[in-house]
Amino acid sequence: MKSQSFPKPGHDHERCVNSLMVHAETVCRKAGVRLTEQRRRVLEVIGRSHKATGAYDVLEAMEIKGRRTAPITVYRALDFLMSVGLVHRISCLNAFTACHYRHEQSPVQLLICKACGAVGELEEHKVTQAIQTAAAKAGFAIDEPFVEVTGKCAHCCTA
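Mind pulling up that one chain's structure, the form predicted in complex with another copy of the chain?
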């Protein structure tokens, strides 16, 4: 029901980043897990935009003076961040996006704008329920529903 719109172009993204990192601390503390330096760095990089970010883009962005960490380091951090819901995987792009919202692990629908690359999120119970109902009719017990929708966001539609 709680429908999160796309971030406006030109918004103060610093605030998104700050809020994201504070939120991350909270989430991890509550869950009794550790937001280590590596995990924080990866989240920071992914959070720098609302677009999908590839694992190797993260890797590159984390590079300090030509010294880069190994891919596995990024993937490990990503796995962790996904496990606590701070990052979503966008499987149709083999990429990732930071979750700037506050849903609590309930299924999300990802909207991917092909024009500007931004990723929006919906948390529509009706969608989840429709899937649930349809699956049940087929006797299928849902583990996890992945909904990824490509298209054009509101800002790009009017532009």
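Numbering follows the first chain given and starts at 1. C-alpha atoms forming the largest set that superposes within 1.5 Å between two forms make up the rigid core. Quantities reported herein were computed from a predicted structural model and do not represent experimental measurements. Compared with the form predicted on its own:
In the core-superposed comparison between the two forms, residue 142 has its Cα shifted by at least 2 Å.
Right, the form predicted in complex with another copy of the chain is done, so what does the form predicted on its own look like?
All you get below is the one chain by itself.
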């Protein structure tokens, strides 16, 4: 099982962003796709926080001197970033979170802290397998066995 832990409050987040961008370059190079300036900017905005970020929050953050980016441009960048595994969509919040590492073939489970809003990841193959087995028994064809779990992170539990 892989997991992305919840970073300590007040950590050096610039290191996270720099690491994310290096990771993004590597992923795109290996996939033979371009990380355009627009895609990079969207990823940087989402990667600036370990919390879920809505598409309109991205739009607002990208506003330059009163000039807004068109919503379709942000949505296209988000679609691209999701397709290469750099961003996860959090359905229950209608928001997005950056993915800091490449997953194997298994979908991830997202842990969403209701107190601070931070998002962590698990890559637990047994969870995915259990969902697929139960769905098959029910005669259900899964598109994507994606799990979102809400609760409190360790930092909020001890606060």
